[in-house]
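Presented below, as structure tokens, is a lone chain in the form predicted alone.
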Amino acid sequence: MATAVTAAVSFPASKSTSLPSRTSVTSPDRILFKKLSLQYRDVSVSGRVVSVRAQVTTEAPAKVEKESKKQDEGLIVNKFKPKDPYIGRCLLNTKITGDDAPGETWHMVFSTEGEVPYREGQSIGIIADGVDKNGKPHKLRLYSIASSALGDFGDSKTVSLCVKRLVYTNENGELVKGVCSNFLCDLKPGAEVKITGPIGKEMLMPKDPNATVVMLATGTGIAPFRSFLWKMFFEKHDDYRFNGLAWLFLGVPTSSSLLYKEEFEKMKEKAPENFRLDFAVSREQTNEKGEKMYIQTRMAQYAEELWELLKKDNTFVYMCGLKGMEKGIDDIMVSLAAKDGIDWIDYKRQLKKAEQWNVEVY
């Protein structure tokens, strides 16, 4: 039986722009050949014309199928649709910013019964009840999960959300509330929801147990990252234990905008090794040159250990949130990469390839 051997090959940094290598190499103990029919061939020989005989061989290409590196095994997808939604219960919603913050954000709770069996890192859809303007129920909107597959009440019973009121004053000064997050926030206990999916393979957590995950959330783009952070710290699975790190960066406007702040600080306390926090408080926070604290500015005071970590091939990086913050991580990294010859883009390229870099933003 032939035996496939993937090894990482990595290449020193140089001065020119080539990029580190991420290589898998296939030696299968025995190759199969195609044999093609045997072809005769009039050739000359010393001034002879001779017939050589020859049986030509080509190698069959080897079909490879790529081995994701996330848990995405048994991994169900839509089971519920826009036409036959699961009705699910609010369990519990409460709103988890200060009376101050600017705006306010809701955790919430919902029965499911077992149904609506979920992943780490994926959405469901929600449809709002009533109608819209044009007389047809309103269209669904997306949120990522906020709990563990084993949820809140570790039953796999419910599902969780984080979600931020939407209030705004458009340009003719009228009051906008978007329907869903309201419809959402203002649920009360007892309440049935209409729920869809679950969707969504991007932001599933790495297999591997010793992986790094770096973590980037601004805001609501916590909810995926809440989830990887119950299982690998409050939970306890047979067939998972987490070993690794656990990097979350959180950005935030004002300090009673955190999310999950305690809980978060729980884990820290629990496994100080494997996890490490760090927020960004943009409106209350600064770095040494008096620059607002925002995640990329955070991110910038670790820009070496981060770039070094970048470079492994057991490094996940997840992004969540507003799609801002993604140019500039991009700025950071532009720099860091040049400083190795490295194109920053094209490599950034490479870890999407590898499942490595998986974003999120809105």
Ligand SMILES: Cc1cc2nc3c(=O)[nH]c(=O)nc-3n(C[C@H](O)[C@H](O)[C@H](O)COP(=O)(O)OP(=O)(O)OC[C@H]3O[C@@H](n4cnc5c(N)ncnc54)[C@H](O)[C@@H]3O)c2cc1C
Second form
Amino acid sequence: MATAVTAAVSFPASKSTSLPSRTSVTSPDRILFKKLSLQYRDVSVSGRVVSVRAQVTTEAPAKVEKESKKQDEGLIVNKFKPKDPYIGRCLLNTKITGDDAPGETWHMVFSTEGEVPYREGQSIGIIADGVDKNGKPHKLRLYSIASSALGDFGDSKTVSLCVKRLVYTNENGELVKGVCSNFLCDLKPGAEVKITGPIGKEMLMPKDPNATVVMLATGTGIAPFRSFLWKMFFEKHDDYRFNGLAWLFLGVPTSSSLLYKEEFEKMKEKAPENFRLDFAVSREQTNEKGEKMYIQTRMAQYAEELWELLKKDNTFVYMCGLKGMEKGIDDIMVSLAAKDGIDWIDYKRQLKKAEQWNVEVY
Ligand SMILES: Cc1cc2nc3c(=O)[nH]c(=O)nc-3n(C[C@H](O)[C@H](O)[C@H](O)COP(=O)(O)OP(=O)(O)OC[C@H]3O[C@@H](n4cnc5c(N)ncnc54)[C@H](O)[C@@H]3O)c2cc1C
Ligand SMILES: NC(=O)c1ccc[n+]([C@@H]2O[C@H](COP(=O)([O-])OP(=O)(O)OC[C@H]3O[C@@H](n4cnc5c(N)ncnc54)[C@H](OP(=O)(O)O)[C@@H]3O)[C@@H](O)[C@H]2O)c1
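Could you give the coordinates for the form predicted in complex with the named molecule, as opposed to the form predicted alone above?
The complete assembly is shown below, putting the previous chain first.
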């Protein structure tokens, strides 16, 4: 059975390109998923393992059955391998950071003609043109998909990325440009691009449209969350109408590096009850103690609320971006959990098992 889907989309962050604003498309078949019942969670309280009922402190649906996002039979993984990649074309490529931002980030859209069917939260591989220093083709690099499954044009025929141009000075004082990120950021519309995948199950969205989805991103780690949020707030699906709470924390160095800010603000206008948006601008903001405003510093300001949400069995946390953020976030969770006599590491293990704690950092 095909599901009719109408996508209402906008692309305000783009400086040089405007995209079609409304299209009607048909999405792939939906398949029934294996169900899991996860009402109880084992936690370590003062060294003892006990089973606790997930405590619901905000209004949550009476739903007790959960659908595993990873048992999704329709999910496609590794359709295109490095030896025989899909050849797409760059349709647009736009710098989305300001000129004074430390580093450049680009948003790009590639054609797929529907041949690379992906879900929100998956990644693709890119093989840069050219050869490495040994004369071998470049190895693929992974990039989180930044568009919803419908794609930015709403026709399921494109895939978008959000890529930071890697440039650094090595120990000899030479400027080094990352192979694939520079290849991508320099791509011109019309150019061919070798795509592998799609891959990844960790960052798939929860199936429950009433879930609380807490999204923690640093820099280009925003990519999968743009994908989630488009599906939640810019599209109309017969089989999915988001009516939970989406809470995005985004950490960037400067306000000129805030990614997709206008899109997110538009979502907030559309659904103020369902979307919370918090930025942490590390080089411009500090907390009351004068400490640098990292994503975990911003989260700490909502510590109690976040901890209460984490006790609900329909709260799902996703983390994407810099590796360093994971420890920072763990540190605040340790102290929060300890207040309730709970060992965070044990609790997190249970959350992970229940697909409620999802991490893709690099
Ligand atoms: C699952 C996953 C998803 C990802 N998603 C995204 C995404 O959405 N957007 C995105 O931009 N990136 C993403 N990445 C990172 C991406 O895969 C590449 O690693 C990144 O673009 C750099 O690749 P490159 O070819 O440009 O650099 P390379 O040519 O591969 O050079 C990178 C190497 O340069 C060296 N290096 C880097 N910085 C320094 C430094 N400051 N000093 C000294 N040496 C240094 C390191 O050895 C590093 O391994 C993701 C990675 C993973 C694993
Ligand atoms: N799926 C994935 O695995 C995935 C997907 C997308 C991107 N990535 C990776 O994620 C990284 C994102 O980098 P970017 O260059 O796009 O980001 P960026 O624009 O440099 O922003 C990163 C932000 O995180 C802050 N930060 C630095 N250390 C931190 C720490 N320990 N804890 C919390 N915040 C910290 C930075 O602050 P200061 O600079 O002021 O210190 C900055 O504000 C890249 O390495 C990219 O390859 C991975």
